[in-house]
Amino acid sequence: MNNGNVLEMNGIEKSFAGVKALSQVDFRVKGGEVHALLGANGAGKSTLMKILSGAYEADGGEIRINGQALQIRSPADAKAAGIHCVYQEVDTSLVPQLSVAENILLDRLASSRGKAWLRWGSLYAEAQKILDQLGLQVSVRQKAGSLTLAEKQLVLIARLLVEEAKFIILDEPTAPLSLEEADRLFLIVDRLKAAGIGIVFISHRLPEVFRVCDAISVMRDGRMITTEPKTNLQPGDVIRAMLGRSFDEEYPKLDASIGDVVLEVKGVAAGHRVRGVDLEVRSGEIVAVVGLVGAGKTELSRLLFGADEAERGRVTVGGKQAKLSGPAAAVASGIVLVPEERRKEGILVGESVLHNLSLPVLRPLSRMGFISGSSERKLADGMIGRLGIKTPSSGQLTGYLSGGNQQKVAIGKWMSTEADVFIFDEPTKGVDVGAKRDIFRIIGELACQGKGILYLTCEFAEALGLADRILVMCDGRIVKQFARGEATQEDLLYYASAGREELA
């Protein structure tokens, strides 16, 4: 259903420190339409949406709704025009100490300050009505901080319905969700569309783009490359538009020599999430651990990195027992981790690329307690070039980089250490196809250097494309092993879902 609303961005320009980020960008979305906005990291799509949502002010161009020009200089201006954004980091948009109802009606409560009383019964009833529309079965009196990520996301969408949004930006909405939760979100998107709301859908997952979207726009290098109805495009067309070239080798597999066992894990367990895991990784070998959300992959990675304490089990690196009393001890034992939540645990977003890359190796860069600035810059500049990190300079704050470049920094900070084992937990989460290929290449090069790679993922295709061996995890246990070329995605999904060999 089209409610007649049309949002247009015409000739949008934006530069940062003299570097052009957007050049004459046109973008259009209609009410009742789901319009995908795609592009590799650094293509400009986030900058364009920050201008639309009021976080940035454009240097040139105009924004119109139904032909009427808008002055959007702040998020409040955008909201007043009916433009709202649901960001990937939903926790930053909710107040965890407040109830679900208070979060849904937050703007109204803020505007009612100073009034003598509020009709809480009516507020709770209104919030419940919105939740019923979305099919979200949680108590409106429950604290928002106790909800799952998927439930928090739906609470934010409920807030937008209360505020009568005309256009909604969904930024990587399925990145933190399981397959079941994503399916539920798609049903909500269909309802929003049927209500005449225009949706800008930003995602790196092409299958879901082709599932839910009506139109697709692709950006590259700060310009709009193509806008077409979904029916006119194939996934290969989109990838070529995003990269400017054919993406023939999605999973580059370098020929690494596999040697002796470098990591051995015996009976490692903690609580219900990791229930006695045995595995081994050889030098030069990429071992993937695949499983659905909740299988225990992240919990296993944290145990092996010393971030959490195991109740039992033994871990050896190069035949020597690893000390896992904490992350520093794990690094000293030769184990490093690139975690799933890179912004929270993998990088320091408020520090420069330079300081992030040098942090684990400050001692070798120091003399008599003082860090050598020239040595630090040389290290960082070399790593930026080696990994293809796109940044204006090594002094750029890491939090301002695109997701894929932040991930390269999270990997790069360990590459100057003497680690023998690299653990990657969902390393391509929220990363575009171009940056994925770079990350796969980096992992392959580490394997060629004789490093042992443990690659934990719920993306089965990645495991099939990259791994020398695949271990399937279900309910905290390794339930099946496949050599390279033995398994299909269906095989992996079967064991990840059932977890019992005898059902085969």
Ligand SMILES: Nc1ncnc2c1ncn2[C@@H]1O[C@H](COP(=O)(O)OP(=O)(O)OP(=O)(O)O)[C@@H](O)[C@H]1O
Contents of the next structure:
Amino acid sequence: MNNGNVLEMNGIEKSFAGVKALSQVDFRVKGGEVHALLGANGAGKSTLMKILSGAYEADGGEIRINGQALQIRSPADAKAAGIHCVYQEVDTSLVPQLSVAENILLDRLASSRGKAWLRWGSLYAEAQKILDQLGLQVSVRQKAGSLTLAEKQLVLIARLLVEEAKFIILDEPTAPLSLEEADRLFLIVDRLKAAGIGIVFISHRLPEVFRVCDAISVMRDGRMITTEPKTNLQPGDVIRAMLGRSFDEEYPKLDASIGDVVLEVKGVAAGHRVRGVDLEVRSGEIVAVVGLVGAGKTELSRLLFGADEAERGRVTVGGKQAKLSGPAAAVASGIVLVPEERRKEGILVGESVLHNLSLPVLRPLSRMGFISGSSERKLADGMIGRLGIKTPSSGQLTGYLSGGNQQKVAIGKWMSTEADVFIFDEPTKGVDVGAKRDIFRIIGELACQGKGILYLTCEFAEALGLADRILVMCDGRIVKQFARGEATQEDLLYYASAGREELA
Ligand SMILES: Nc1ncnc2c1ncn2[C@@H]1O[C@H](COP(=O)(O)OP(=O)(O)OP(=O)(O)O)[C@@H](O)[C@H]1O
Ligand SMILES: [Mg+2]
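Given the form predicted on its own above, what does the protein look like in the form predicted in complex with the ligand?
First the chain shown before, then all remaining chains and molecules of the complex.
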């Protein structure tokens, strides 16, 4: 349904400290339309949407709703115009100590503070009505802090409904979600659409874009390249517009020779998320661990990196018992981890790219206690080139990089260390198709150097393309093993979900 609302951005300009992020960008979204905003990492998608939602101010250009020019100088201005944004860090937008109902009706509560007529019963009833509309089954009395990430997103969307949003921006909402959770989000997107709300949808997963969107706009290097109804475009066209060249989405696998066992894990367990895991990784071998969200992969990776403490079990690296009393001890034992939650654990957002990239190798770079600035810079520049990290210089603060480029820094950081075992937890989350291939190439190169790779992912296609061996994890245990070429996506899904059905 189109209720006639039209949001236009015309000739938008934005620079950061003299570096151009947006030039002459036009963008238009209609009520009742799901409009995909696509582009490689650093193309300018989030920046454009931050201008729309009042987080940044544009240097030039205009914004109109239904033909009327709008001044958006703050998030409050944007909200008053009915424009809302769900950022990727949903955690920061909810108040964990408050109930779901309070979070949904937060604005109203804030404006009625101190008034006597606030009745809890009617508050819960009203919040419940909205959750029912969205088909979301969580208790309105539950604390927001205890929700899953997917539920938090949906609660945020419920709040936007209360605030009578006309346009909703979803910046990579599906990046942290499993496929099932994403499906649930899409049902809700359909309802928003039916209610006449215009939705801007940012994602790096092309299949879902083609499923849920009506129109597609593609940006490259701060410019709008194309806007078309979905039916006029094929995935190949979109990728060409994004990268400025054609690209085949095959994952080339390098041939590494597989040697002795480098990592041996026996009976590792902690709590109910990891219930006793045995596995081996050989030198030059890429072992994927696949499983649905919640299977225990991230928890396992944290145990193997010493970020959490195992209750039982033994880990050896090259035959020697690994000390896992903490990440520093794990690194000293030859294990490094590229974690899933890059902003929280993978990088220091308040430090420069240079510093982040050289942090783990400071010791080898420092001769007799002195760190040679030029070798540090050479190393960082090399890594920026190899990974295609988009940054004006290695001195840039990492927090200013686009989401996907921060992920590349998190990966690059460990690339030049002398570890024997590299653990990757969902490394391609939020990175564009071109960068994904770069990451796979680099993982392949590590294997060729004789490193052992443990690759944890819920993207079955990645495991099938990249791994020499695939382990399926379900409910805290490895339930099945496949050699390369033995399994299909369906097989993996079957074993990844079978255990869960048994439990239910
Ligand atoms: N606050 C800031 N200070 C300096 N540069 C910034 C800032 N915010 C964004 N940039 C730069 O603007 C460019 C566009 O970044 P943006 O976050 O919009 O990319 P994106 O298309 O959302 O990418 P991704 O897919 O990786 O999220 C990048 O080069 C980024 O480094
Ligand atoms: Mg972004």
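What you see is a predicted model, and the numbers here were worked out from it, not measured in a lab. Residue numbers count along the first chain shown, from 1. Think of the rigid core as the biggest set of C-alphas that the two forms share within 1.5 Å after superposition.
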Superposing on the rigid core, is the Cα displacement of residue 220 between these two forms 2 Å or more? no
Once you overlay the rigid core, does the Cα of residue 319 travel 2 Å or further between these two forms? no
Did residue 126 shift 2 Å or more between these two forms, C-alpha, core superposed: yes
Shift in Å of the C-alpha at residue 101 between these two forms after core superposition: 2.8
